[in-house]
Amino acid sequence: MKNYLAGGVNSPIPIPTHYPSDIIGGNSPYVINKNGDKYIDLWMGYGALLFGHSDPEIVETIQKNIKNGWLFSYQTYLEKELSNIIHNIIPSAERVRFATTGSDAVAYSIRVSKAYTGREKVLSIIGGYHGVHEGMIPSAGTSNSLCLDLIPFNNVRIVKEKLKNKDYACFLLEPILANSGCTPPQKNYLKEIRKICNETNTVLIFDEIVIGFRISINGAQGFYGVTPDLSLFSKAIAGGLPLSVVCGKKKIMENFIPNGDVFFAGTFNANPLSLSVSKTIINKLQNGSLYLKNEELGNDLRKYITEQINNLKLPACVQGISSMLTIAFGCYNFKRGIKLESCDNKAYCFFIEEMAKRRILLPPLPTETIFLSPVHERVLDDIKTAIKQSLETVKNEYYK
C-alpha cells in the first residue's frame, strides 16, 4: 500500500530500522503488525498504558459506556463525578478542569498564571517536555511569543535565584524528568522549590501528564509530599484515550471563564468515553498492587541491565523510579537529565536496532523512558535474555 503520509510517519521521530510500521493491534504486553507477528512493547503508549494493551476490564468499559453516547455539547454528570474522585485523591485539585491534550493542559496552565500573577515570564527545565503549542518546542515556523527561560534540574540555588524578582508568572516542572532520562528529583529539591515559590507568589505548576499515576495514586505530589499550586495530567489517567486534567488551588481555577476571564474551551474536551475509562483505572489503582508490582518490576530490571553493563565494562548506565527506567550509552550518570548531544546516540540506536530484531522494542530516542506494567512479568525473562545477547552485540561490534 502506498504511504501519503508526509514524510512517511505522523511523528517527528522515523520509524528505526527492524520496527514494525504496520500495527493494527495490541494485547497485553505485546503489539501486533498485519502478518500476526508480535513484539514485546517497553514503550507502552508513552507511558500511558499502565495494564498494557487491551486491558478487559477497561476494553468493558469502553464497550458498555458507547452505547450511551461519545459526545455532547451539555455538561454530563460523569464531569461531576470524575472531578470529584480527582478532588479526593490529588493533593492540590480543589479545582478540575478536563481537556484532550498535555499540550493543552500546559497553554491552559500558563495562560491561567498569567492572569492570576499579572505577569508574563515562565521558568522550567532544560530537558522537561511540556507539549507543542507556540514557545514550548524548538521548531520552524513557530513565534517566540512566550517569554521561556529553561535553567537545569536538580539546582535549587538557580531556582532561587531566578525567582527572587518575583517577574515570573510560574514555574513549570516535571517533578520527574521524563523526556531527558528518566530522572527523579534529588532529595528536599522538590521542597524547597515549593518554599521558594511562597515566597516569591510564583505559580508553582507540576506537569505530571506523562509520570502521573505511574508512582502513586496521588500523583508525583502525593509520593513526595510537595503540593504544587497547579497539576496536569494526561496518558495514564485515561488509559491512552484523549483527555487531560488542568486541576489546582480555588483561587487560581476560578479565573477560567465563567468566573473569571480566562478563556477555557474545546470541543473534545470532557469526552464521555474518556471519562468512563478514567473512572475504571482509577477504581483499579485503590488498592495499590500495581504499585507494588512495577516497583518490584522496575528494581529487578535496573539491577538486571547494570549487571551486564557492569559485566560487559560497556561506558554506559541505567536509571529511573518505579515502572520507569531510560538507558543511556557514552555516560555514566545524568542526575539532571540527558541531552541527545551528551550521550551517544548511534550507540543507542544500535542497540534498540538489535532488540527490535529480537522483537523488543523500545523508545526511540535515548531520552525517553521505557515504562513496565505488570502485563511484563510473564515476559521478564524473555526481556532481560534479550537485553543481554543485545549488549553484549554492541560490546562486540560497535565498541570492537
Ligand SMILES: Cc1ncc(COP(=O)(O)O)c(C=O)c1O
Second form
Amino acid sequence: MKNYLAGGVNSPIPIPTHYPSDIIGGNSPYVINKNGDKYIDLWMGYGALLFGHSDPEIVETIQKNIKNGWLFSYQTYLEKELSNIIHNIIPSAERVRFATTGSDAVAYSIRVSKAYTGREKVLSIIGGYHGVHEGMIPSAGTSNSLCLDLIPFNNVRIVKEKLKNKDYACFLLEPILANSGCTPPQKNYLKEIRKICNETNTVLIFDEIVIGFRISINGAQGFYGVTPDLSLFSKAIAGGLPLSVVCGKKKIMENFIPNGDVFFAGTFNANPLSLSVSKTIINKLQNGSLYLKNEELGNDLRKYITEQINNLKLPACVQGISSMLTIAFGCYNFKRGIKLESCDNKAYCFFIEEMAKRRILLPPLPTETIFLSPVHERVLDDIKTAIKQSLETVKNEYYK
Ligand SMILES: Cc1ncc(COP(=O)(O)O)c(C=O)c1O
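Switching from the form predicted alone: structure of the form predicted together with the named molecule?
Time for the whole complex; same chain goes first.
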C-alpha cells in the first residue's frame, strides 16, 4: 500500500530494516503484523504497558466504561476519585491536575514554577528527555525562548554551583535517567539536590513520566525517600491510554487558574477512559507482586547479558533497575548516562537487526530503555537464546 506518511513514518525514528511496519495488534508479550507474524516486544509502548499488550482486566475496564460515553466537558466523578487515590500514594501530591501527554505535563510544570518563583531559568540534565514542547528539544523551527541550562547527571557540585545565585525557577530531572542508559541516581544524589533546592527556593521537579509506577506504587520519590515539589507522571499510569499527571505542593499547584493565574487546559485532559484504566492499574499494583516479579526478571536478564558480554569479551555493558535495562556498545560504564556520540550506535543497530531477524524487537535507539513485564516470563528463554546468538554474530561479523 502507498505510504503517505511524511518521511514514511510518524516519529523521528526511521524503521530498522527487519522491523515490521504493519502492526495490527498486540497480545501479552507479542505484537502481531498483518501477516500474522508474532514478535516479542521489548519496548512495550515506550514503557506504558506494565502488564503487557491487551491485559484482560484493562480490556474489561475499557469495554465497561466506553458504554458510558468518553468525553463530557464537565467535571467527572472519576477525576475527583483518582486525584484522591494519587494524593494517597504519591508523597508529593498535595494537589493534582490531569493532562494528556507527558510533554503537556512538563510544559505546565515549568510554567507554574516560573510563575511561582518569578524566575525564568530552567535547569535540567544532559541526556534527559522531557518532550516536544518549545525549547525542550533541539529542532529547526523553534525559537529557543526557553532559558534551559543542561548539566551532567549525578554531579552534586555542579547543581550547587548553578543554583547558588537563586535565579533558576526549577530543576527538572528524571530521578532515574531513563532516557539515557537507564542510569540510576548515585547514593544521596537525590537527597543532596533536594537540600540545595530547599536552600535556593528552586522548584524541584521529578519527571517520572517513564519510571513512575515502574519501580514502586509510590513513584521513584517513594522508592528513594525524596519528595520533590512537583512530579509528573504518564505512560504506565494509564497503561497506554493518553493521560498525564502534574502533582505537587499545594502552594505551587494552587497557582493554576482559577485560584491563581497560570493557564492549564486541554480538550482531552483527564480523559474518562484513561482515568478508568488508571484506577484499574493502580488497583492491580496494590499488592506489590508486579514489582517483585519485575525485579526478578530484570536482575536475571541483566546478569545473563553481562555474562554473555564477558564471555565474548565484547566492548559493551548493560545497566538498569527493576524491569528496565539498556544495552550499550562501545563503552563500559555510564554512570552519568550514555550519550549517542559516546557509544557505538552502529554496533547497537547491528545487534537489534539480528534480534529482529529472530522476531524480538528492541527500542531502535541505543539510548532508549528495554521494558520488561511479567508477561515476558514465559518467553524469557527465547529472549536469552536470541540475545546469545545475536551477540555472537555482533562479535563475529561486526567486530571481526
Ligand atoms: C521522561 C519523559 N518526559 C516527558 C516525555 C514526553 O512525553 P510524551 O511523549 O507523552 O509527550 C517523555 C517521552 O518519552 C519522557 O520519556
